[in-house]
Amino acid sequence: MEQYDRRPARQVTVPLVRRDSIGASHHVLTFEYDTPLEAQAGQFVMVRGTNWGQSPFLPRPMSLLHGGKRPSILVKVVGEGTRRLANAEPGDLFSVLAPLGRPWSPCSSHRVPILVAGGVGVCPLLFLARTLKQQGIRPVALYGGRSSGDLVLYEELQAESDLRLATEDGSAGVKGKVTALLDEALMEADGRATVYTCGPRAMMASVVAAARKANVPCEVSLETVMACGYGVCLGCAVPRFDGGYVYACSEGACIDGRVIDWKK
């Protein structure tokens, strides 16, 4: 895997300046930094409200939508920590450790980047699409969910890519799983694709298998429970296909999908 410019993570206390709700379950939180957060597409933060007390005790890992002086994250309410994030108000203070993790590997100019997103997995891929566009590369993006309500930020992704949608109930795009769009996109790329994917684990396993069959590289963004974000607690272990484990926070989040044992 290519080397990247590892910037040291900083622990800072920053205010929330904006919370944008997307339906009842999804929210974009934007923070204000004194100096820009120098993050790359695919990196993440560990975030915790300073007023949370003892519950929940641990910070929450969240992928970045972008860095800069006003970095943002996408939150889906699934438990107590994300509920508290979703209920935050401008002016609330948060402890943020960032940037963390390995970003997406660069896509060379002679390759066709194909981004495959499922649900909130769109977050690091939208950051990547924006980065590629700045480099003069317009990616192909495939975005899927159970229904149209799961396709949050699809308009933002559409502005940065050639976007194709799929929903399991047929409420947006083609009816079916997003992986049904991948074979056609790989054929169009004619062996020149580089695939990047983030979403549910079963979806990513299918994407890796399709990329392997097409003999093209495929990176995944690992999403798993973690406590520290930088390789000390060892709580984010993911099985390797050749034995042992990959630690999602330090060896990922973005990593060659072929090294993962998806059956486990």
Contents of the next structure:
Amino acid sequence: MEQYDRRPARQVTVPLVRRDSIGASHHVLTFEYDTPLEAQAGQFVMVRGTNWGQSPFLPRPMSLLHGGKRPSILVKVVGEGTRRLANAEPGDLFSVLAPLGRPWSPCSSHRVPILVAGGVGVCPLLFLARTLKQQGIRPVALYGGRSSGDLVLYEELQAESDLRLATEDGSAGVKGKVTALLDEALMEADGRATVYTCGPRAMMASVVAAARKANVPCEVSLETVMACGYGVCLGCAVPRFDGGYVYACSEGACIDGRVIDWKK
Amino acid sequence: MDLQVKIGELSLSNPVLTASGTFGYGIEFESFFDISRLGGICTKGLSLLPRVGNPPPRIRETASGMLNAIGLANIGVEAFCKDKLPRLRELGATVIPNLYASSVEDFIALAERLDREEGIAAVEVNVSCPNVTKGGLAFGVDPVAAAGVTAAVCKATRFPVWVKLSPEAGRITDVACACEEAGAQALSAINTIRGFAIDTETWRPLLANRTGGLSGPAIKPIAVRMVWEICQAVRIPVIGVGGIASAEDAIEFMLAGASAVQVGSANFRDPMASMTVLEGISAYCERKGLAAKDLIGKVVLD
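Please show me the structure of the same protein in the form predicted together with the partner chain, now that we have looked at it in the form predicted alone.
Below: every chain and molecule of the assembly, starting with the one above.
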């Protein structure tokens, strides 16, 4: 695994300054830092409300939408912790540990980056698309969900990429799974692509298989439960293809998709 | 502020340690704070050979705590001595390796391997892990078996031997007394308590291991009660552990009789948790005009 510049994580208490709700279940939360958070695309934070008391006991791992003076995360409500995040008001204080995890690897200059997002998996990929734009690279982005309501932030992604959408009910883009778009994009790239993907496990498994077939590199961003986010609880184990486990927080979040055993 | 406490012949700069399995090998925390400030660091449980641990899901949050079934994933004692211990020595940390084995012979081999090293303050014998199929809890619920392991480790090492007790022993004080007689210099209490959580949609267990050890504030009152009972039954020092998230939690354990405490799961949600507890105890002692050791066993029972 290549080296990258990993800044040590800092734990800070910061206020929420914005909550932008996208429908009932998706929210972009923006925090205000005193000194900018230097984070790279693909890195994540552990976030917990200072008023949560003893339950929920643990912070929540959340992928970063961007770093800087006002870093943002994208929250989809799936349980108690995310519900509390979604109900937070500007001024509420949060304990944030960041930046965490391995970011996306850089894309080699003679390859086309293909970003494949499923649902809220768009978060680290939008960060990546913005980073690529700063480097003068416009990636291909494929974004899928069950229906158009799942395609949050697609306009933002469209601004940074050649975006193609897919929905299972046909309410936006082509009808079907996002992986159908991938075959086409891989053909266009003619073996000179690097695939980056984040989304549901089954989707990422298909993306990794397609990239392998096309003989191009493919990184995935792992999502698991985790207690600490910095390598000590060992709760975020993901099975490796050759036995044993990788730890999503410290060996991921972003990792070569071939390392993972997708059958388990 | 006098925060020193004595654990047998060992003098600790303060009563705040970190619990095994919640603090890695210590050096993971190097960028967060000066780990030599801790009273001590109980390492992730070390086995003779590396262990990959249990399949996922390994953890599940529960009300005021969490279940874990990590399965003692660790790098093995050799890699610990080679790759971690030198840095811990450089940093001036007070290191208490936690030992796990599934046989008395392997416990002896572990203790003998560590005995060749410098920079170890004590060893903590884990006879209480609920998440492994062999050893672990089997030693910890039986006073005779626990005493057997304790005596064997004591004979194999020059370092003070602490034994980490399980709350699942029918009578934890019987195990405590047996370990004391077998030569333990201190007892850590308690390890996690086995729990079970079920997904109501799929009707399946939420952990791959089915059961897992419950930790966090949810178990603190049980831990304080057990520490209090053990302290009345033994003369050796007891180190309180179980759900400590604040200085007040730690002080409660000390009033119940603990000579020191270990901060566990709270490290997960805040890497600075042990320092917050330490600073809180220091402020408390200053406010009360007491030394930390003056708190030990001072619960008022009239």
